[in-house]
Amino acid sequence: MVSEFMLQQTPVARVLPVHEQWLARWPTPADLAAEPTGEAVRAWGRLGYPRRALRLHAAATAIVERHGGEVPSAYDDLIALPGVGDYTAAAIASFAFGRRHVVLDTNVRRVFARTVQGVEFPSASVTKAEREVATELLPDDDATAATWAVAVMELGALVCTASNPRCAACPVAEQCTWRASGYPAYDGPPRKVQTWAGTDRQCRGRLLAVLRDADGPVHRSRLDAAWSEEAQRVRCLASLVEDRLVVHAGADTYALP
């Protein structure tokens, strides 16, 4: 569950050290739930999208309250937890408990788009047709379905990659519609490219880094020094407070919650 939260929009290489430290400190949901939310934000470090830390803390608290501190194995129980959507619930139920579920992440969707639909990339969001294809291909028994979910995900991550796919090493190359069609280039809507430099995300990250590294409340002047553009800094600080990632500790001081 921790890995699924951390791996949302974050590469494995960045997640691994934080994941290891996190589980060493909080090996159970109860251990995490017993800590202030600010400690979860601090331990999240530079993984980005820090609201995931708050959601993971909220999910751990709900697990303690509703499930006796044990991560539930049923999809319906999982998706009812804070911060858990369809993909995360299906992934946990499948990967942790060996249940039969359609697990659709970016890598899986790309494999199915190429092999079945004959297009280079899937649409921006999951379609009904995609889910029907994935459901039809899913093996019937739980154990095989769980293995299948892992295998297809790894195929997309390591072989059928977004750029420079290793078709010569692909075990389903002979069945790939995209390959048989001559690798037609993607002709859908422009694919979103994430930017970083100068964005509100970068500004928020700088401000949070100051608070994470501090032993206690931080005066506004230290935050002012972290980002020069005043209007953007004020806006981002206000958004961090609104998201409950930062709290007022005094008239001109701030801290993690």
Contents of the next structure:
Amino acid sequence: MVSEFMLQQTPVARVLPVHEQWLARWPTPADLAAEPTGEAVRAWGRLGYPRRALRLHAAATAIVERHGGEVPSAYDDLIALPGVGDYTAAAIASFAFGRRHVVLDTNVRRVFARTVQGVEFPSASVTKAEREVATELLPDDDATAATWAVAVMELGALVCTASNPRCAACPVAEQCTWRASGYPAYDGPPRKVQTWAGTDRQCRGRLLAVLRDADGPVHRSRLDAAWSEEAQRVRCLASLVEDRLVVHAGADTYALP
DNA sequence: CATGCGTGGGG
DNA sequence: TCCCCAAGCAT
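The form predicted in complex with the DNA is what I need now, so please give it after the form predicted alone.
Entire complex below, previous chain first.
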């Protein structure tokens, strides 16, 4: 569950060391739930999207309150937890508990887009037809379905990659529609790339990094020095407070919660 | 359904 | 150098 939260939009290589330290410090949900949320934010480090740290902490708290401290195995219980959506609920139920679920992440979607649909990339959002294909291909029994889910996902992550796929090493290359049709280039709507320089997201990251790297509360002037554009800085600090990633500690000081 | 939300590595 | 991302979620 911890790894799934961390892997939501963050590459595996960057997750590994943080995941290891996290589990050494908080081996159970109760251990994490007993800490202030700010400790989770600090331990999250530079994985990005720090709201995931708050959600993981909130999920740990909910697990203690609603499930006796044990991570639930049922999809419906999992998806009811903060920060757990369809993918994460299915992944935990399947990978950790061996249940039969359609695990549909970006890697799996790409594998099916190529092998079944014959296109280079899947659509921007999951379609009904796409989910039906994934459901139909899923093996019937729990154990085989769970193995299938992790196998297809690894295939997408390691072989059927977004760029420079290693088709020579692909076990289903002979069955791949995209390959059979001569690797037609992607011709859908342009895939959106998120801007970064000068955005609120960058500003928030800078501000939070100051607090993360400090031992205790920091003076407003330290935050002022981290971002020169005042209106944006003020707006972003307010949004961080609103998001509970930062608290107003004193008259002119801020801290992690 | 589109948008906002971090970060640093690789092509 | 610069661009494109990488195992989503909540709103």
